[in-house]
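Presented below, as structure tokens, is a lone chain in the form predicted on its own.
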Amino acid sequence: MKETFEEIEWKLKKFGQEHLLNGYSQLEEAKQKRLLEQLKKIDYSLINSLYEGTKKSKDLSNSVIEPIQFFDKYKLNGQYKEFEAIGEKAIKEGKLAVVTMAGGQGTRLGHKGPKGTFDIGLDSHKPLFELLRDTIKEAEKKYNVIIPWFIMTSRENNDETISFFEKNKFFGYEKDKTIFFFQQGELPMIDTEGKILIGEDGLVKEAADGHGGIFESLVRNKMTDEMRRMGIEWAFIGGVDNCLAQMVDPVFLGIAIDKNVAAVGKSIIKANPQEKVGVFCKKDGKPYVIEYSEISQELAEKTDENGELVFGESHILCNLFSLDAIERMGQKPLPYHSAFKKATYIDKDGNKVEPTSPNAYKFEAFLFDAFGELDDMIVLRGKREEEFAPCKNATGVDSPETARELYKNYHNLK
């Protein structure tokens, strides 16, 4: 049953937020109709629970923090050869599919587009899509076999992300039957008192809900069903901004399969500890990452008898999930984090307001918060040169300068 004009009206006065119609009237037909739609699919229930979340602290201290075992991938001796050969069995038989987390855009790099079509300076002038459809491409050439493309993008980058494959002929892929996209979920930013912002345009300022709503994307977008419906149950879930993510790794998926575990997260060392990454442990008994800005320094710090840190095992955003844990993991969603930022928004009275500090939420959830939902998880340790060359900052580090170089030197390119 659709909701008429005035039970969306009452429905924002029940909420405190009729302000939301402020602008209706001044809107053109077209935004008006966008508007509404926006105000029926908002939950104000929710959107009271996270602005009720913003006024706390997140508290580990009644929680126990314990490191979590590993595997060292090159430690695996004969195993090695054993997980492998599972690995590759499950990829030639069309098992496995790859989801690119595409969503952001590149400006942090100073790039206008979305951030998989930034080029980081090779000789080639290849973007990092190309970068990852590469690595792709030689494991179906090795395996013979097609491994089917998830792209999620975000309300703000999906034309121009399609469009770029489309110029570019989708580097080989098939849309729509090898090659899919789908558009992470939104949610609207609300400011210190609560009330949901206007944007610019007069619509509700949403932001994206985070690397974390992949689960809920891909099942609202039916994504599970076509890969349902291809065979596939095995999907590595990564991030577009690193050009050495091993998408399609034999080791990875044999150990998944050989263990019988919902999920397996890749590590790399921390190269020390103070470096900006989260950390694999275990919390409460279950698997966890903890946040660099939550642990302390006690426990950063902390070696085993051999020197090594322990907790020192970096998440690379590089995992591997079961289709059937994707599924259940879809189903709602995970909690959801605060992070207050600068937005400009139209105030109550029509006017333009631009803020010079911070001014307003926006709410994300973390993909890793999954790891708690499973009863286990297997971590595999790898290695950083020949796993993880993000590019994240302009410059310094994670910069297009070291993914760079990281690239060339795993490419032996000169």
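Mind giving me the form predicted in complex with ligand UTP, seeing as the form predicted on its own was just shown?
Excluded here are partners and other molecules; the one chain stands alone.
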């Protein structure tokens, strides 16, 4: 143990992170152990390079941004039926799984507890998880098959998520047989000097590594092995907060199989040039999602001869990946992006610091960075009113109120 401790100390000194052991002697034994485990696991070179990255701003000026070709689900003509039949066959053969990313913090919504447990205010008071479950259940009935459900949680919300499902008898699923929970990865938070933070519990302050951690986390937690064992070939991967997500769409799956691609991204038409959504495009010839904060006003407003936005295919975090692609993507992490956040921490002298403005960097990978790594993906445009009712903010745009109305309209509820 002593040797290991010394090795860690040496490593921390080498990377200028020796402050991390300042409070070690005051910790109880179990926490000491946990802290050492954390310190052993950290990739300090990665942290250094992420810190260097925070000093650079993302620059797309040297990249060629072009519109992406897409299929419109409702303009496929005769092929609609063809794709639908191919997709239906694969669903009935049990080749599709649903993966829900539910590890986010839901800061904007401000709900205490996992976002999936949030009640959007329907008369039924069904929380988001149950609304998603209803969609899957309906498909199971239609296709007479069990569609396994994989749910990604975070360290922070894992226990609460599982006990919510336990209380609800897993909505008819069987834990570890047809429903699976797995935790996403984390990365330490750092201050503006690149120093890793210690949280109030005396341990390294870590934060979830973003929805782009999904691939690595599916592989690390052996969920992909489960999928293989069950004969699954495709996974729909979506967020927890879109209660209209069409997770089992035979046309979506059929087009992927027919075109023999690694992934299909669902898009909807951007409501207006200012809407705060990323849009599918091509960056230097590869599929990419350009975020609303990155796109120039000129590109955002550009229209074609029919008056449609040229960069108007909104990415709604509803994507389908082949299991092969997931396994491939899961071998190494996607690039990390930094976000400047407020983080309470314990300083090197042992004092608690509660900042009133952002003071620390959090690092997140974005799922859509995977698109550029795939050789072949296609975009399928669906209809907003059938596919997208996000619940992101406490009030206003994309709030429980808007999500509820969209959900009610789609399901013909009063």
